[in-house]
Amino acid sequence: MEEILARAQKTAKEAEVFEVTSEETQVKFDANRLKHMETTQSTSVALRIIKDGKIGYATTTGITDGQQLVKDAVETAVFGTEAKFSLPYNSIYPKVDIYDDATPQVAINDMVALGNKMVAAVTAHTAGILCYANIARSVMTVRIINSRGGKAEYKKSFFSLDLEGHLIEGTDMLFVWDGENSCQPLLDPKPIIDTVIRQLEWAKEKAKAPTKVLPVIFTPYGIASALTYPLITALNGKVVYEGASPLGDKVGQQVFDKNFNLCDDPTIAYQPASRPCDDEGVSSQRTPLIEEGVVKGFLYDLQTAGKAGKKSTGNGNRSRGSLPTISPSALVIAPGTATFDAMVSDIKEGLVIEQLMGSEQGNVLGGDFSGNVLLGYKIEKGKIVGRVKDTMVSGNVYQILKDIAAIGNEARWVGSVLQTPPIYCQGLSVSSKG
């Protein structure tokens, strides 16, 4: 990296080298059987420069002396975007616990045993179900150096358990799933097993959803599939700068229910999305976005912050072959006070939604969404009575979150980028085939 940086500094005003190395081991089960085990290693190096006021960029995999990388970056700078930022100086980064020595030490045989345990428990509960499981562990090292003395390096461990079940009876297809992610080993699959079996129990009977406005409880997975994408888009500093965000001029105003709180926090210990700095070397921080329903701020990377006259919030993220873009690190919706059972018992007729399909196809900037219910349940007289089929729901995120009936008191992670409790919404348009 130092060699590449030295070469780049001879031709560019500013330069940055970003390196990621990783090793991952996966154990996969397919249709109730162990399918394969594999370990992969990878290294990628990216060079970003500012030359003649424009951004140049090049990337490679494996080991390189940097000569060709610098040449490629210089050539792209001719056509590059005008740089509106300077690279950060060396900083003192927060201490964030994201590595556990025990994670890479989990034996492959133990990973296989975890998969067998999950598959065996679900197949014993439901005859004919096909289970697909993935158990993975990995270690990643990130290094960033730049021409202004900026330097960051950290190591992160990762462990995940994922379980999915398919039950097909004629033309009826049922999909159930759950998973967990952590920087620490996950050696007890019981919570995942219990969630999948609970879904199967609720889906045993079939129920009819009427076509009308109904109260809806979104589970954490339901929130991830329906409500968060419009919010993430509206809170993106680039969308705000371009004047397209409906929240752009609402800072300090109450737009949402006073019980709704949202922040981005990559400093939470042992969460895979956490880190001491972003992919541009800017220190990680907790960024309030919505507090008691009031819009507090937006997410920025260096380039957009420079254009908007703001400071980066440490949300410059990139895949291994791309320039940094703005994205949340770890969104956290604060829990409320209601239990899930209390929310269900409060509803005379309504739905519980676990997953929507196609909800990102609506007017995202306006907050509109609609989608088919991939997994959802009917509530009648305060009880879940069965699974709904051939049902679509639609609504507007801003209207739903402006007047929330209740927020659950237990939050959970969905993947590694969203922690949320269930949310009980006053009304959603529901349409049912037939």
Given for the second form:
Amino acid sequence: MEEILARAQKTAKEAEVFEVTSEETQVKFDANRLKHMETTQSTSVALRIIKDGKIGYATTTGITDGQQLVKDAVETAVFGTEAKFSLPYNSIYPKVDIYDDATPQVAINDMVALGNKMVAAVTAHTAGILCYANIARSVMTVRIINSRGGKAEYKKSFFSLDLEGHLIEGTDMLFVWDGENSCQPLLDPKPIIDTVIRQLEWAKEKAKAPTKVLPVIFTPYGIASALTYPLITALNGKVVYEGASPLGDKVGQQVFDKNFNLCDDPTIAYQPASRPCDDEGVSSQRTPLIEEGVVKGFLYDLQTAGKAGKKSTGNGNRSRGSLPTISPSALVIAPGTATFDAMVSDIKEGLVIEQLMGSEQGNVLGGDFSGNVLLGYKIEKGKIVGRVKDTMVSGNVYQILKDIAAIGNEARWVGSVLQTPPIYCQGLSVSSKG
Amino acid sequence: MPNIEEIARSMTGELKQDKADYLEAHFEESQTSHITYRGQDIESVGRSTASGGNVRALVRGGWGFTSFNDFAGLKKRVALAIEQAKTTGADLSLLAPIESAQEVVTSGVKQNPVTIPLKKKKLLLDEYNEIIWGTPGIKTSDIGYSDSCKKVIFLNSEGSLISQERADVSIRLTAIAAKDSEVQQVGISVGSRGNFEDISHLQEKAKEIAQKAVALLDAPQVKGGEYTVVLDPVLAGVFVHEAFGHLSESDFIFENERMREVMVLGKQFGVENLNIVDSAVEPGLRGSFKYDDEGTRAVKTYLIREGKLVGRLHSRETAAKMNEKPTGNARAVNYRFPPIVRMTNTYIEPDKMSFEDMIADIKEGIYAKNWYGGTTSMEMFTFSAGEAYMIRNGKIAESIRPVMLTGNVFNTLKNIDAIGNDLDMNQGGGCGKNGQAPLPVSNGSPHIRIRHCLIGGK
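Structure of the form predicted together with its partner chain, please, following the form predicted alone?
Next comes the full complex, this chain leading.
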């Protein structure tokens, strides 16, 4: 890395080398049986330079002396974007716990046993179901060095459990799933088994959704599939800078329900999205985005912050060494006070939405979303009575989060990028086929 | 860069060992370049090179797989894959037999698109961008260009040694119009099997999308509900890929008794003149290749013939387990992943009806064109058209806001009641499955008509 940096500095004023190495082992169950085992070793190196005020960049894999890399970066810099930032020079970062020695040491046999346990529990509950499970552990090392003396290095461990069930009767198909991940070993599959069995119980009977405006409870998965994408887009500093975000001129204003709180927090211990710094070497921080319904701020990387006259919030993310783009690290929606059961019993007629399909295809900037209910249930007289199908739901994120009926008191992680309680919303258009 | 040919040759002996029922390896090297614009400015321009490999082992029906881009200690990698397969397997290893092959397949392009100077690529993109920005009412644009060239060497324990090269070029142009608080966009995606020339004449198209985006600002939104819908070749191609193609992938079927009943050969899926094909042997298409990533020779596979299910897509394992012939559909997006069952070029064969005849008896319906997004869950699908028009009394009438179509795959296939005579292949797509994306595919269709199609809306 140091060699690449030195070589780049011969031609460019500023340079940065970003290296990620990882090794992952996965144990996979297909159709109720152990079927695959995979190990993936990978190294990627990205070079970003600022030459004559412009950004150049190139990536490669494996071991390299950097000759081609520097040549490629120099060629791209001729057409590159004008750099509006200086690379950070810090080398001291907040301490964030993201590595546990125990994680890479979990024995393959224990991973197999976890899979067997999940599959056994779900197949015992529902005859004819086919389970697909994935148990994975990995270790990743990130190193960033730059020409201004900036230096960051951290190691992260990762463990995940995922379970999916397919239940097919004729052309009627039900898909249920849950997953958990952490930097520490997850040796108890019970929460996942419980969630999947709960989904199977609720979907056991069929119910018919009417075509009308109804209240809807979004489960954490439902929120991730329907509501977060428009918010992430509107809170992106770049979209704000371009004048396209509907929240751009609303800082300090009450736009959402007073009980709605959202922040980005990559500093939570042992969460897979946590890290001491972002992929540009900017220190991680907790960034409040919406507090008591009031817009507090937006997410920035170095380049956009430079353009907009703001400070980077440490949200420069690079997937496998691509140029940094702004994305949330870990979104956290604060829990409220209502129990899930209380929300359900409050509804005479409505839906619980666990997964909406296709919701990102609408007018995202305007906050509109609509989609097909892939997994959802009907509520009648305060009780969940069965699964709805052939049902479309549409709404507007800004309208439904302005006046929230209730926010659940229990938050959970959906993947590693969102922690949220269920949210009970009013007034969604539901249309159902014949 | 490591010399992958030397590495591959040095591994032939290692793979012949009898410690596994089957062993294979892939070694890959690739170069790419990309330019993206956001508005009038370049947002990102970059080049990359990559190399890596993998080893896959089969023991008693269990698979072990290890991928790497550090080529040191390859013997250990082979041992690891075998060890994993042994831990996993508890059954019989079944692979449909294929002929082993030794062949070098070149990319067939006159010039590797990656080596074309960025300057030339930028000039072309600037030209397109100026056309879009020169259209009154346009607020901004989005342009993405990328190209790649890669070589994959495949070898297995049955003596195959195949080197295949492919080049790829793709471009997406999006014009975004705005007025007051309304924002509308129209885009096109064009791809080519590595021929830069193929994407160099889109000036007219760029103008067209810009004008359409502006026109959409004043278009009304249609009321949700059931309509007779006519799909253009692009959208019908996406439909056949998303809604039917994924159901034909046998890895979802072969170990699933109930799914096998749903997808039993001979079952009627649609009208008599419905024929659906997946074929990697069509020359010049982005989904084409000579050998798949298991070294199986590509063929043309009828999935539906005269409305009946007659075939499906296989890897060697799924073919063996279902007692069918391998179809050469095992593909991996790159060396980081094992090959899985994927589509190639998927299309509805043309029939006889003209577009005019197809809409002639529609009193009120929707003509949905172009593609914006789409997804499927096997049974259900949703996808969004990029443009839409009302059909009134047998004629194309006013432009409406783009619509989202949704429904049950099986019912919708049965509801296709007319198939046009104007097959067109769309080369702009990339397919995603099990985290492997974007895999170059193409899909196509003539115009088709679907009765009772659910359209989303307020």
